[in-house]
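First, one chain by itself in structure tokens, the form predicted alone.
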Amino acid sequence: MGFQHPSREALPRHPLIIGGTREAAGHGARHAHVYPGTGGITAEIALADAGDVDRAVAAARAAAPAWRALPGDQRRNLMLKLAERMEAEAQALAPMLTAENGSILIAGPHMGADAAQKFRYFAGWADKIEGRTIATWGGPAHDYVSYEPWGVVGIIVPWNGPLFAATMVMAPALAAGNCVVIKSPELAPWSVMRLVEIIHEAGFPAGVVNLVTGGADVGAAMVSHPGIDKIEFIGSGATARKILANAAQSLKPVGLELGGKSAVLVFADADLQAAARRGLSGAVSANGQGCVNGTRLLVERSIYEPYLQMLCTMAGHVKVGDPFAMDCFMGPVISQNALDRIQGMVRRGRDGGARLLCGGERLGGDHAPGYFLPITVLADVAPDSEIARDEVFGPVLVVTPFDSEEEAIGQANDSSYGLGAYIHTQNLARAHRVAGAMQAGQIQVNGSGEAMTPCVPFGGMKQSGHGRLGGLEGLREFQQVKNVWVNLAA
């Protein structure tokens, strides 16, 4: 008995959408799409090439001027009639986010109703834009600051999560006034071709949203276009080494929201039970292929090994199967190289004296053609292994004692990376205390993903990116910032 296959009817067939015209192939390479639960093919794209991305850029640069001038209040009710399609199709939506990645049907509405949150929330600021007067001394003069659209954003998106990327992007530099080139990404294509078409649907203007789904080649020639006035890129440290490489060539402006290895930190006070549930979910969402999953547990000597019994006793209830099977609740990891990636990052683990709770091994009989693997989680890690340092990206869980308040801030902030961080704790000043000391840039205290909503700030400290997306702040992403000073002696 093999699990289901997706059927290729049923989704996307227009790899490219340029200046309004859904194009069937783009002029580049052809790429043999890969459903990670079975193994097999669902269908061949033709990518997009440097030729594409340039018909693309020229498009959002002529739709442009008219956008950026098009006032607040119609972009405004252009996003509110963009998130009543997008609610609309949230169970259609769904199978389509499985197809793509493996990811859970039954998580798949919730994306789509997501996407609608972000478009809803960002449409209330465009018709808000406003500036602001300064008081100047030397001289009668009138000072004031406008904030403007870049005018074309180029936005890379990765394969693990690109209708939530995509739209946690597109949201806020849409309402700010600016066109967008968006590459979706070959390994996980169907979701951002589809919301593409939505935004047509809606009744955006041609050219303000433009479609190239290719690989890194597409991703460099976008980078590198003159046309394009900013880069946002989430995804991997790797490829944005080379895409901040590219860009400073023409010092084109860069933000980055990249991986992580994120800390939870469990206190002997916290509720035991919530915080194992909510430890559980770094190696479950997103099959264990989250930027800022909780990977790392940081867990109070005393109450250590009761918690890693809960844990592993709850990690046994997790159904791990077919993604289209309602009763799912994890899926497989993207591909064979990242399973074996995976597999050799806790075997190196074991032979440096990790202890194997549970998982480890793919899982074989029906599962065997996909690249499945169970929750897996690693006691007595080592701080300076490599699996306690580097970000895995599979449902791995690595968990470490600490003595006091001090070792285990240590602990956390002893890494290159600061997206998020994990608190659990029923004592509210050391909630405080503890999250005002970790050096990430979004602190969850006893949560474990519900912060992750439109009107807040997301981003990271150190190797995982600058900039923030969400709220206020990322509005402020996507706008430059003029000054004009007038002499009223003249």
Ligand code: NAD
The other form holds:
Amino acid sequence: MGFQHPSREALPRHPLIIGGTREAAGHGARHAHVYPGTGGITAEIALADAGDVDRAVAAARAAAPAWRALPGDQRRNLMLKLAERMEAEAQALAPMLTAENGSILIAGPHMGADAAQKFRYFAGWADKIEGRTIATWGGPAHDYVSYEPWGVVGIIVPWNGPLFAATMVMAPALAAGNCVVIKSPELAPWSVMRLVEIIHEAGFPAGVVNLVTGGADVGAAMVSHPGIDKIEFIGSGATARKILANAAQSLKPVGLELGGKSAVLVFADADLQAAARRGLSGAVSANGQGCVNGTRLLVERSIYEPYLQMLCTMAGHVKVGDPFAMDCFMGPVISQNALDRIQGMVRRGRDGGARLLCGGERLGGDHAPGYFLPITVLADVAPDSEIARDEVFGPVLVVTPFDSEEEAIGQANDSSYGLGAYIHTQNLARAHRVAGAMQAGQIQVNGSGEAMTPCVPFGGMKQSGHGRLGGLEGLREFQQVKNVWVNLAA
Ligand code: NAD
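Having looked at the form predicted alone, could you now put up the form predicted in complex with the named molecule?
The complete assembly is shown below, putting the previous chain first.
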């Protein structure tokens, strides 16, 4: 019974890479990695400790002056070489991505190719770091602004898409001339471990990128470390609060990419088939554990029931199962704890009057040893209920009807989060009007994830964080602004 378990042989073996040296063990706790497709242990990892963080920071600081001084064309060429390596490794990376968190194997090569695209895009900025001059007031002067690296950037990423998150930060940070200390999350450690190996195989100088694998204690040691100039954190709001409290001691800047409860607005004039297919991706993408998944569906009342019917029919065709199988479109959630939390939220949603249309029950049979929940759709969900307001982080969609554009906008914005919003309509004026009214960092019109490309800025409003990754805005996150005033008075 049960599904294929990852082979230990195919997984990276170095949880630390410090100053270019691969290390087989950290000095911290031992962690048994659990594969969510079977509930079995894949491997034991000796995690890093605060002393290992010290060594990683020292290596980054030692490498920083030369990396910062390297001419932009050489940084560009290294990053382009890395992009080529990532592309060549995309197939090999796929089983590691599945092994670390149960993400589906067929999506793996795309994730490798996406990582390559990020390095390629930001390589294009590495040789174009330019300042500007300012026409001054109040006397003859020459004034200019230059954009300088912070120095050493600490990167903390979550388990749900570690490679995606790591490369989304690392590419602009490196292009801007920063060195990096990255923490691979202990719950899903393999892809970032391999990424840092590939970076060295591509010829990056020792110490420019340093890896520590570990949990909360290692992240906290990075945040409090005086040798790290800026932290970029991708994860939950609860952890962000602890990180900000920690960073308050040193006044260290912290970029935050946090969770969401992104609204999907489906107007009666939408292409319903496409809107249902795209609506479903909010439950399927990353096995329902994507920060920007559209999980809060607001549907115009005149098409409410037909839309729900379409959504559930399509949900029935999504094969949930062994993530290593090539015909599988959805895998497990990360852990038993996550499953319990999600099912508890679904139960309370139903108790509060929501109508369960499909899913809700853990899968048995071959699925039983793993943490599998099918696509779960709850309709008639009260906008002020827990399941409508809080991030579920599982394959659960909540649906609520609306009667007017104004009501839809009001409901969509009535959230403490503001990461993404999705608008389905064929009315061009409405699309722009509603996009303009949305309180979210990334709006997609008739889309469901296509905007997650490195050339556009991504990030949240409200409790979904601040700062942007991607595009020129993403580069600016990893630059400090310096102004120079030269008095020209005789
Ligand atoms: P989490 O906040 O529990 O952990 C994130 C990372 O922080 C992990 O590496 C963890 O080890 C580390 N950490 C935990 N406590 C720490 C501390 N006190 N100091 C420093 N580091 C600490 O989040 P998670 O469960 O791994 O990920 C899920 C969350 O991440 C969801 O809320 C999701 O929406 C969010 N997320 C956001 C984005 C985005 O780009 N906006 C992307 C992916 C995930």
